[in-house]
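Next up: just one chain, as structure tokens, the form predicted alone.
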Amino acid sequence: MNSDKIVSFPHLGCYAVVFDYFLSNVLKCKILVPPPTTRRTIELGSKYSPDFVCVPFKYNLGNYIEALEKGANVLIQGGGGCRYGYYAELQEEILRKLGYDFEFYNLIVDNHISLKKGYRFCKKINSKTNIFKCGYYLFNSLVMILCIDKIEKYIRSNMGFEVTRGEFEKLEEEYFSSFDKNNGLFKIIKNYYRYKKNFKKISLNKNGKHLKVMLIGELYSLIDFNTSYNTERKLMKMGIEVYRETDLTYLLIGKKMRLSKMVRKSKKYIKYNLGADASLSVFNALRAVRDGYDGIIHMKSFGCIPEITALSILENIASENNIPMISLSFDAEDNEVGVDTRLEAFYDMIEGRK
């Protein structure tokens, strides 16, 4: 056990669990899961980050701040994508003039996460390592990540519609609680059907004439609810069954191997990728026409670029096809009342169209 590295990664919704299994059992030392984003959090990266970067680097500083404060020693980086994999270095610089003292390891290469940098980090960390280790439980996060997300998807289309009030999310928690750093591979996908089974058992009140509403835009926003006012959960407690297909399976699986086929298939609007995940934003927008949604939610970041760019696009979408859609922006100055206020008046319209 390495005693003296304490280590900590910025906070990314329901993942973190998968974040901490993963570095507890390669690196074999203390692993600090940083707080769950909230207020603070974005006001401390508010604080010291420059006013034109987008509001992930901003969380993602707050949570480097919070987690140092904590006690932890170690930082990494691992987002890329789009500008924010060329964040690491300007976050190490701003946490050093404010005096603090860690090691800083940056584990992207050409805006994109790299297996070889990440293993020379396990392998600095803990010398006893080796890449079988490293590939073992690396495969094992990979189907904690498919099941998590099997998982939420199937919370976000029912949860709206449970009988008893409160019976998924408290599942859902014993779900997250349930994970254990030595858990197997067989042991995870065990859990995963017996979670599976005990969600399905949960009585619905749903007759198929309810709302459905697609969440599209910028993977942060979209991933940690605390980021953007759990705006997810809200719709669910309003009766509203929710479909979005960003999550990290996707952006880890499937992006690669259907970009070029979103590309094609929204060939009306878009000629080329536009960047991050702004191409999907406009597939499924194009999706939600075509399958009968009654409304589309557009979220993003303030100062997304790739999404900015999508948005005149998604507005002509709506327009042509006559489906009701608003565009949410999150920064550190917006206030919460404000976003509910938009989301009643939204589900206001497209319960009365309905």
Contents of the next structure:
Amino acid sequence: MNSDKIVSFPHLGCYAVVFDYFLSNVLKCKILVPPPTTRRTIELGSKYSPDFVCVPFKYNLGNYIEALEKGANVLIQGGGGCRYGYYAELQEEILRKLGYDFEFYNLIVDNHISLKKGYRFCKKINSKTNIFKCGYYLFNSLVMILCIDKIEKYIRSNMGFEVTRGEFEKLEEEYFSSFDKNNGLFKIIKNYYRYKKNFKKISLNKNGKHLKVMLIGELYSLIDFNTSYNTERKLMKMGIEVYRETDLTYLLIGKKMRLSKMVRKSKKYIKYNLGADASLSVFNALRAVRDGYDGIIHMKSFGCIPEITALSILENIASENNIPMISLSFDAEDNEVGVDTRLEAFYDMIEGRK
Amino acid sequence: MRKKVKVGIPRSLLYYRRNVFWKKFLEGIGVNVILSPITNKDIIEKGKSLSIDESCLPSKIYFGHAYYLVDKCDYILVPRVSNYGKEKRVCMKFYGLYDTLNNLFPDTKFLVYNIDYLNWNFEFVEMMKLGLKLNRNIFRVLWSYFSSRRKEKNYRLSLVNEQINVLKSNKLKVLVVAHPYVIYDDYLGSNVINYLKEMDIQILYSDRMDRKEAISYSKDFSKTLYWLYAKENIGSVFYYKEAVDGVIFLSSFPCGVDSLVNELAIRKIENVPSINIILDESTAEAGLQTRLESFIDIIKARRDNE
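Could you present the same protein in the form predicted in complex with the partner chain, rather than the form predicted alone shown above?
Now the complete complex, all chains and molecules, led by this one.
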């Protein structure tokens, strides 16, 4: 076991458990999951970031600093797309200027995560690993992501209607703690079915008249609940069925397969792919119109270029089809109360319309 | 005689990069080209009202220019650029320029060509398609394409040679690093340029050097940089590093690419004085001049010491 290396990575929503699983099995060294993102994280991050860089950069930097404070000495950056793919170099430079001592591994090539570079990184840290092992655990991690996303999707659509409050969250916590580093593929799948059954057992108070809201927007703000101040959970607790397609399953599998189809299906408004997840936003907004959703909530981090492009089209869609839409733009300095007020006003509006 | 088709070109964004090519190509296939005027107050106000608050200033200006052209011509030329191959991507705002305009002005016709080398949409084929839409004669379109490419090349060469001559002079030399649509725009970059000219300083432009050479120099700076335009800008910094007295990074608020790349470049060039100027809608001329003045004092003092 490689004892002197402590590997760490930035948070991404609830997926830390997956990264932890993959890295600890492949690298066989100590993995440090950075402390949960708090107000301090973002304050640290934005203190050292350039002025108008988008928010994920600040969160990542904060995560890195907190991990380094806890003793991590190997950092990984593996996010791609739009600006995210170029974060790594500047983050490394900033952290070096701050005087930390660490190794930094950037797994991005040409804006996408590169498996070859990733394998080379694994081999460097743990020379005993081989390609089959990596492939096996990568596959397992992928299955884990699929399972988590399916469970989360069920939670999103049903949590608002639980009879006893807090049941879903309790079970969700239990599900996340049920992941074990020694789990094999079979165990992961078995676990998934067990918990799926448990989730289905929770009694619901759902009649057909509830409100349905479509969440669209930029991937990081949607997945990472800290960025959006738990907007999603707040909506669920108001008793709304929330639908969101953007998750890691979409990013890793769905995007490649469905992009051209999505653009084709929304050809009334767009002709080309708008870049990043903007095409999905437009596609899902049209879907919300088609399926009779009560409202659209668009979330992005401040200055997100593809979503700004999408937003000008979404406004057209919303006004032509007469569907309420709000757009939330998150920055490091935003306060939670302002977001809450807007959400409540939105809730009142869509409830009044119903 | 048949009436000539009128095609409008907004004087913003990629206009400053491809203007010679576009004009020559369109005129070659028998089309009247209408340019929007130099950026003025009205255009900016209109552009601001048409676009989302958070979008970057040059794209706001672009919408203003497009609005000016809407009722003055039959078509408006809008390029949609995604990438020029691997590791040659462009800013995401060019991805959706056409779709945004199409949604803003639903009754206007747009001429669009799509450059996406990774998906086999090459410039030659796309320009042929565009040309054949306006002129049935394929030989004329072909001839027009190649002659306009040649003219563009010659024009680029003349700019590069001009820059080489500037480099030979003995005066204070400052390299201005900016996207062409920031630096040549009358509202954005001209304040800086005019002031520098007033102070009798030789200006080198980041886009007036051989592009291939610039890209190869950008490898020194960063191996994972994948934006084509940023590569050209940053390559010029590392090419001219020894020859100039100071570097001015000029970007517009909130430019996504520059927020990362310029920051990193400032951290990496150590022994050349540099200043990072961010232009926004409310940049006051006086404040800008004070900053530039103190910067020029610094580089003058440095030069006298040597």
